[in-house]
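Just one chain follows, in the form predicted on its own, and it is written as structure tokens.
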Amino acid sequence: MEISQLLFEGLKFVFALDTLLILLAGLIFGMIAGSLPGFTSGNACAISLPLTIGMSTGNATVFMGAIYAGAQYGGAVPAILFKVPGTAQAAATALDGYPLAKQGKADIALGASIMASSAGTMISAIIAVFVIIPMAKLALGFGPAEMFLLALMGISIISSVVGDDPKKGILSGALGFLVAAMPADPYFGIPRLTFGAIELYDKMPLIPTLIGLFAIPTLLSLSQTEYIVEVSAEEAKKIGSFSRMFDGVMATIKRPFNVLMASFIGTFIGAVPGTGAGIATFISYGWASAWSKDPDSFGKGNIEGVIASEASNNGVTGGAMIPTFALGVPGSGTTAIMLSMLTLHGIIPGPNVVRDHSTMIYGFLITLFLAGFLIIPIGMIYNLGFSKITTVRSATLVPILTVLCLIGAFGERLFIFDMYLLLVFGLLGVFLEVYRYPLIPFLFGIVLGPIAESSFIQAISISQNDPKIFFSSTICIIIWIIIVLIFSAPWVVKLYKKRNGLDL
């Protein structure tokens, strides 16, 4: 069946009244869920799974897709307003979103995040429509060696571009890798730096780590100020209007190249099973910083950082669907839950899904596109009151946010231990900030550490301890070239400036 005909059938399905209502409900629920610290798109989809049993397969798929898109955006709200990202992918948004909020521009940052999220979702859905089969085959080319090098490339990018000193960025990323290696050895199952805590045996839990690193230093800082915003009372009254939020929307529209590149990065990385939005947003943020005309302003309130993070974050939604539908291989934890939903409805995941249920698949991709479009009006209304929160007294906000952070840390695994872990990483976050070590490479090391370690072990086992496996494919060679360029770029730029008599 031709793509045009499949799209027509998908449009007829999506624009049924009951389907549109389900789409709207899922999008709103996803936004609310994503705005809660520690509540990811996977959590939201898992909770909603029982509700899909009474729905048709098509409507259940639409519902899950809308929740996914809404939750991917929702995480930007607490990241921008309070520097409390509930998920790894929102951490990059907090880097520039929160400084903008402190400058009294929370509504502008939220407007930019709305437009970037909308564009990322729609662009990724359009790409998926046309490349779902060939791109899925490309994703299969990423074996253990390629995945290890992809993780190495990601930490190289973010360590080099975040912070004032690349050496500190690299040390911070290395420390993150070390912390990620604390749980039991994935090959032999032998405990390492668990300190006898059974809660650390399986993995280093990401949510309490993430919230602790970002939230505790922020809450301590807030406790010493009267308000989040650092502007006059007259300027504060202007915060929280459609016009200012629209300024943020326009700021994104004026940067089409940034949006397109971030969306492409998110879509491509989302199509590689086992990567996810955390890797995509950090790589996209690093790319935006490296190519910006004003890289020094990143981390201090550059709107381009918010745009790159959110467009890539939401671009992952369409990308993750490519291996999920075309191969039956989940592109992320959320899409694994979607595969479970399909199984509940009697559909066996795999290559035959696209052939036998093409109308449903293309209807789902149209749903993603429509959800991306609806993020703009719904997000504008949803965030209208939220930006006003930055004008609430810190004495009121800090206790509320502290309780929410503790609940978020507890909610991932329901362990009291994770609440103590949040405090430990909070103190570590304070230490890193005081001595000007960037937090993002550290967090990125924790996220990528398990992927890099397991992929390295698998690759070495397959090759029988032959390191040539890391140079054995075209993808490997391309990634090595990128890594070399990343580390050589600062020296090349320095040499260029010296030869041309420019200020160093």
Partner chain sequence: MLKNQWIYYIKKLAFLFLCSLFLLLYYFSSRNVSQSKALIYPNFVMGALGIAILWNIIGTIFETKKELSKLAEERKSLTSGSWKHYKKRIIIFVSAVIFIFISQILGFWISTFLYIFLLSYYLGMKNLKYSIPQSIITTAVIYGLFALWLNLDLPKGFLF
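Swap state to the form predicted in complex with its partner chain from the form predicted on its own:
Next comes a single chain, given without company.
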């Protein structure tokens, strides 16, 4: 089908009442989760994963996408108001947002962040519409050897980019792949490391694994503070003017070039697996300060800094969808959870998703665009009521969320065993956090592991155990070159810095 036809089919899917309600619920939930320090879009998506079982695949995708977009915006609110970024990527927003708030322009900064986030989401959704199909068409020609190498490339990029030490990323990724290979092997049905538990024979269940890794460490650290957002309610009440927020929106509209560039940066960096919004926002922020007429005011309360950070931050949402849907390689931790959700609904991630479920994908991208638009009114209303969130105590939230996680883990297969498994993965998440091993490569290993294994075995069967198949095509060679480049990049950068006497 042509893109225009697909978009028309997608529109029919979007304008159903249940889809719109789910979009709204996801957006609000995402905003709340994003503005809670320590909570990310990944946490929010992991906790709500069990709820998607009761939805159609299309609605579940919309729900997750809306949470993602909402959370990417939500992080800006505490970053601007209290210099407490709700998410790591909102740290760049705090650089100029907080000084603006101190100058009494909190509402204007919030308005600008709303408009920039909205535009970033919409622009990235439009780009994704035009990039996903050609990319997936190219990938449809991939054989099992190429698919395996693609998974290997995905994990290599993530291991090198995420965290401060590539060796830690590689360990985390390899551990994830091995944990995913614990159940019985998919071809001969021989159990490997199941500890005699029949519950592990079939597969490594995704819901307990993901919730355990994402939510448990966060809940345990949330319990250390009395209030979820550690500021007084009085301080939070400094927002309140609708018209001043509108001035911020207008200030953003008057800077279309800044918005466009930041959104493009966000989308393209978001499309590289593992890079994420943290990198995109700082690159975009750096670019904006370099091109600004008044670079000295950056960091002291320049509205362009807020725009650059927020537009790129939300541009990542659409960008991360590109490799996720076109190749089956998640663009970020949150999209890895989205891929798990597709698996739960019986869809095997990969280029086939675009071919077999094109209406759903396009419907989803249209809803992402719509979510971007809705960030403006919902964000404004949300900001006016934000002071209420600062009164939420961790003594209220932690027990409720812990039970939700446990029952959610039980819900996938109705095994008590899965609740214990959740705690085991929670403990692993804590270890990874304490020892500063990045979580995302492990998560990718768990999600990509089964796909990588089946592609590997198929390739080996075709070639009759000859490993040369992994070097047999031009695409294979190109992917190998990329993998080598990825692994050598950190050392090349280190060497370059050393030679030029730069700070290491």
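Numbering follows the first chain given and starts at 1. The term rigid core refers to the maximal set of C-alpha atoms that superpose within 1.5 Å between the two forms. A quick note: this is a predicted structure, and the numbers were derived from the prediction, not measured.
Against the rigid core, is the Cα displacement of residue 194 between these two forms at least 2 Å? After core superposition, the displacement of the residue 194 C-alpha between these two forms reaches the 2 Å mark, so yes.
Flag for residue 456, CA shift 2 Å or larger between these two forms after aligning core: Yes, residue 456 moves 2 Å or more.
Just checking, between these two forms and with the core aligned, does residue 63 shift 2 Å or more at the CA? Residue 63 C-alpha, core-superposed: shift of less than 2 Å.
To one decimal place, what C-alpha displacement in Å is found for residue 441 between these two forms with the rigid core superposed? Once the two forms are fitted on their core, the shift reads 22.9 Å.
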